[in-house]
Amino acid sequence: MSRPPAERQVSRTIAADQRLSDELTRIGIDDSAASPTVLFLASGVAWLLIGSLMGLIASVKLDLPDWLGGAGPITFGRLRPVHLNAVTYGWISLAGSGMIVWLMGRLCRTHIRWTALLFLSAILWNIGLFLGSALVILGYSGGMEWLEFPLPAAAVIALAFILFALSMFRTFAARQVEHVYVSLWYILASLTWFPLLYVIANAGLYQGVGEAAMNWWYGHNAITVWFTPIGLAGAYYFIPKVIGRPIYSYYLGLLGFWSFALFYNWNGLHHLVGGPLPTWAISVSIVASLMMFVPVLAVAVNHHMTALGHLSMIRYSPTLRFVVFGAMSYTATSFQGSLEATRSVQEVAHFTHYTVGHAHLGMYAFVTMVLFGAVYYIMPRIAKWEWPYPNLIKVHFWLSAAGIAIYFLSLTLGGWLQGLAMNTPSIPFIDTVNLTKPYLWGRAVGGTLMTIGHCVFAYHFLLVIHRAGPKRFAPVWFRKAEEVAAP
């Protein structure tokens, strides 16, 4: 028996009131996260431009080694580390922190706590990056990949991260929900693991072979406990959010997280296959790398089944377009990484451009593309202003997607041929160098396309901050709810 019209009207009014209350709560939470989020995101975008410029110059210098070669500060050996640190500790870390601040408020349904620590963290982080980059440019480098920044700069960044983590833990402690969503698992784990990893790696307690082992233990685990969780947290939140349905399987999420935590941190030493390390240590790293098929498959199935039947929304949602691209790249780079850890592949790929292509597939095609999607979703909600030129988002996506595709394919193929040539004693080394030249031009072309895309992205980001586009209004259902609830 159907309910009387009056009762149905009351039910609709109650539902409208609840939805109105929920939306107002979300708006209040977003407002509490707005200033620190914008500060972190804007800092990240600035370092993205700096890192892109440094990387593009370094890439071209591989093709034209005499270009800008008259001064030490602009040699490849100094520009390339600045590029690496600017895009990892600058762009990805700062933009990822901005995403984390916003997600923490949304997922905990509470206002951000201790925001003063966040402002101080962002300021110190930028100071550390500027100091570290300047010292490397001047020739004062730690000499180890991922750990080039001298101790004073590294100490400032470590302090900044600790302050950031304290604010996030305080916000989590004040949460208004009992359920801890999948994205929060990765965020909380990274906030616990990375400060310990970074401080231990920069302690300067290692020498000789032990230092080499520590270097690759850190390099791979920085990806494990900080950069990958940023990408996975974003993918686990934005894919279901944009599609409007829950994640496919909570239990697959559990399997993916705990197997990720168990296996991934043993990786790293496979980069030293053939080096003066105990065979058992390298073998353990190889086995752990192969076991990464478990969490990667769990995550891939979870994301695919969540999006199944709704992939057509990629045409309309810029966030979904970027994040799905990133999620697919995570699967690809993880499978490639597991295979690359084996001795037979290492014999060819080691010390070649192949490894550089693989690193960019993970750090750019996966993490950076997810962050682009996150920024496109978050900024209108905290700035209360829409992106003024939707077509620029499409231009950015295709420049970035085409750029990383050319970059990755060029270095993967060229690096593999390079490795085969280096393993052939009858081929002179100079012939191996000449063999790679066309593929290095592919690297430069891909890097140029990505850099242009970053300039488009930064310009559009600046327009939103300056409110150059249309004002963002509440969703249609929210406006209708206000009308229904009005007396």
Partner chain sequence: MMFIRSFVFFLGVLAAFALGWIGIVGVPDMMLARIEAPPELKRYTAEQLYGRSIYVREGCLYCHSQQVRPEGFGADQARFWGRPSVPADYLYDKPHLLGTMRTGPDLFNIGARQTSEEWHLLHLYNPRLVTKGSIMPPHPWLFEEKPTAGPGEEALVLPDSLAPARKVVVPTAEAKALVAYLLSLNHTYPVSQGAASDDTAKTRR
Contents of the next structure:
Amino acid sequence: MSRPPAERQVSRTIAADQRLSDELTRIGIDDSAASPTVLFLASGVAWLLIGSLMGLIASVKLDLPDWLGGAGPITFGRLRPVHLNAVTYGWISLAGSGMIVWLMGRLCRTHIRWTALLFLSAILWNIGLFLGSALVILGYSGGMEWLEFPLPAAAVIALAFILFALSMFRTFAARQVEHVYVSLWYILASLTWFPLLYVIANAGLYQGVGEAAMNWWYGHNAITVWFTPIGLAGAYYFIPKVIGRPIYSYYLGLLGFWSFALFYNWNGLHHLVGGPLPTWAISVSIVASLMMFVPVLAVAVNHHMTALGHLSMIRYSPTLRFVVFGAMSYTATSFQGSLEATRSVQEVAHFTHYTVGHAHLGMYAFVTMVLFGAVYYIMPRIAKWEWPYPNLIKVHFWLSAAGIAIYFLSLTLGGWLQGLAMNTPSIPFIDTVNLTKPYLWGRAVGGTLMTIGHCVFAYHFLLVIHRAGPKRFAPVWFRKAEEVAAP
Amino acid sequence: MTLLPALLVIVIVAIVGASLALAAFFWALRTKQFSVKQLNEGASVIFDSVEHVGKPTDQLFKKPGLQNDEQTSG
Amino acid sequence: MMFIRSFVFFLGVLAAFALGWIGIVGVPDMMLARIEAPPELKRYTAEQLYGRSIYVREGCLYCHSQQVRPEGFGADQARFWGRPSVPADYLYDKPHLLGTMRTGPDLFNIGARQTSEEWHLLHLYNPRLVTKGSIMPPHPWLFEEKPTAGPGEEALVLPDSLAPARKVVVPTAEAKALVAYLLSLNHTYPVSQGAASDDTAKTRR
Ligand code: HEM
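Mind pulling up the form predicted together with its partner chain next to the form predicted on its own we just looked at?
Up next: the whole complex, starting with the chain shown before.
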């Protein structure tokens, strides 16, 4: 490896007490984040299980429509929104928040402030999710995609997020480093953006077509201001940190961030191409979607060049394996999304399962995989307990990777054929339905693999929390403060 | 009809936005926010003297017994 | 210095967000604010509104769109799903139900396409009664099983295999309201594209 010898020399000659103090500081910071992080991560994992199960049932219902068909609360049209809300506002948001708490301590080099707010936030958040899901199941959906939770539940979640953000901003204000790391830009931006977005969207300001514009501005901006920043913050931290090599170009990082902020906030109306809205507005969103090539390329080149020459480390590092998979999927999803936004692709793909395939490439292959990697890195460091069964991690990885691959390929192909058939007026509509059936089964198979993977992951997660299973001595990458301080 | 007021809003917002962006950009140039030193320091804040550059921090899948510090690979 | 840097950062972040909001929601909404309802567009009756709330409750939205695309963009016109929809058609809609999926057909003009209440009730009870191979969910909880139909009630005509033993199936008020809503989905009246929105319809393609 090509590190200048001088640098190596410097790191060797740093006084031993400097090393001791650095290590104790890092451990102290991790410990200050431990309880809230575990609370957030564990709730996230619970919602991952609930959400996957709902998704799986919804998926089988499209294959066997009369299965469990007798009762309103478990009909497809209610389980599907619960699935979406459970996996996005539950799993990704809660696990993402756990990751953010932990990263915040590390990147600000200071202990977490106002942790009481974090506990309150996690509890409220779970209450909001339960309330919202129950209300949707019982038939009180708000009716807009991504905004199904009725006001009482949404208000609880908004409050939870604001408490969370307050604690994070307080910690940021107390930071002990001059430089604000790239991951932190994304986190700070999303802590500012998401509460605004969520409150505006739930305020009921619009009607008719204006409301549709708001709905999809919200729908895509939730991805812009919350889900993607979570994934990117993770990738920007874990890739260089695991490899032990600074990010390739900080300058590209800057460029990527600001172009992301500028363009991605304008993408929403590409969900309404061909709909009854002013053409210019939709065109603006299409152009902004194409402009996304700039930030996406900046991020892709940056991550690729950082890992270049070190990719073999994927063999050794569970975290790197998941995060690199996620980072590559980010590039793939974004390229696909930019092209998908154009009129010629939307004409075919818009109303089909193709879109669902794309959604899972982003939310699963990218964000969820990065989060898995983050959990695999964070948990041993705060529980002081290594993952007891490395093979379970491999099983999880391959179930998830194979599952999402099958899921994505089935729906992408099936959805595209569905769109082509729908645009051929001589084909009766019901044949566009019949044609998708094998692909919908394919999706159910992929989803089953993913769900099994999540069960494995959750089991392993429980073991670490309880510090159960065989104790591993080497290689160990974390220690308790007492162990470090002992002579 | 409502096109004119709408245009007006867009134009005003665009001018204000663009001037803010320009101001921020010139501020960044003047205070050397893009200097190599600034950028390199920024990129290094995730390391310290123990978990320093060149040291991988996660190799769970590696068989115990292999040397795991200062790992060079690839 | 640290403070100025943070200040510039948050200013930029807020500006990027606000610009997008104004640009793709605020301005379009402003432009659409003054469109007038076409005279033939009726307000929903209480029953239709009730039916609409059931449409929301059961998540019909996740499989059915309510927007018709213009000639030259998809086959909506060739499938006779109605004239291209315009913003004025949606003036009374809250929540909007434009939808993004067509697992089932577009329903914006289902009230003009399928006018039979009986067909709709059967289809809702179990879609496979009327369309072989449909993957639409059945909605039997919108119906009641009784020994005999009461006065003014009409039982569904079911094939023996699906009929409950010694009972009849009658639609509840919910099923009737939902069908009333579906039948109200009829946007076939002509719109002068100009009245709807200056440049929407003209250049939508
Ligand atoms: C953490 C993992 C997951 C995330 C983040 C996720 C996210 C999403 C999102 C965002 C949508 C909305 C798609 C759209 O409207 O375009 C969705 C829909 C859906 N997902 Fe997932 N999903 C996950 C896992 C799963 C799993 C394991 C299954 C099992 C098969 C599944 C099945 C479905 C189904 C059936 C739909 C409804 C599609 C439709 O309306 O036709 N998802 N999911």
